[in-house]
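Next up is one chain by itself, shown in structure tokens, the form predicted on its own.
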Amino acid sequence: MSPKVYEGQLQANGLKFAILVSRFNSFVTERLLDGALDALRRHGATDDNIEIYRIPGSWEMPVAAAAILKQKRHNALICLGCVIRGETPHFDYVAGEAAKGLGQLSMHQGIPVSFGVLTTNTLEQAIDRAGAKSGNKGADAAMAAIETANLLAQIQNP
């Protein structure tokens, strides 16, 4: 006899998603949003089950994410942003606190928060990760959200 294996499926039918997208570096984040929407739709999500929330930047994401998660209306939250390293330590604070805040929220709320916030050294790296050479990390974040939401449903209703 083999052990029982639980694994999330890439099936978004009937699941509800919130997407929190940063306007800062919008030329990158809009491409991430396009990738996330495409991935959700390709896996069965309907536009009626997708809500998009726009936020000024990645720093503001945790507080907005907390308000969205508190509603308990979504199966997963997809966070999309872009922080590009500059000449000061500002990058480290913004990227680190956004990641820490969103990670803590996911654990405390029990709802998957997919981290699609690019943290790159250069603009070229960001563009590569938003649909150019390195695929689209927005699509990757959406697929992780779908799979994790499905896995949590299995864990909560064995």
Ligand code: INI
Second form
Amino acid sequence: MSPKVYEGQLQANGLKFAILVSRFNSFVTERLLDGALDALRRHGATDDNIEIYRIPGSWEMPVAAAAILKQKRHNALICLGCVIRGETPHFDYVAGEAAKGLGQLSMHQGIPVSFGVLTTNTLEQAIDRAGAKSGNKGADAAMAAIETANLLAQIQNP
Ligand code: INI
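Moving on from the form predicted on its own, kindly provide the form predicted in complex with the named molecule as a structure.
Complete assembly follows, chain above in first position.
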């Protein structure tokens, strides 16, 4: 006998999504948003089940995410941002707090939070990951959200 495998399908029909997108580095984050929307739609999500929330920068992500998750109206939250290393430690504070805050929320709210926040050394590396050489991390975050939302539904109703 084989072990029972629980695995989320890449099927977004009927699922509700919130997308949190940062305006900082919007040249990059708008491409991440395009990728996320494309992935959701191609897997069956409809626009009436997708909400987009804009925030100033990645630092503001955890507080906005907490408010959205508290509503318990979505099957998954997709967070999109771009933090590019500069000449000061600012990068470490912004990227670190966004990652830590979202990680904690993801564990405690029972709703998948996918991390589509780029943390790169250069603008070129960010562009590569927002629809150029290295794919689109917004689309990857959306796919992770779909899969994890379906997996959680299976775990909750085995
Ligand atoms: N926010 C980002 O999302 N990415 C960055 O690269 C960035 N840098 O480099 O400063 C950034 N800063 C703004 C920050 O997120 C807050 O919006 C700001 O500090 C106001 O609270």
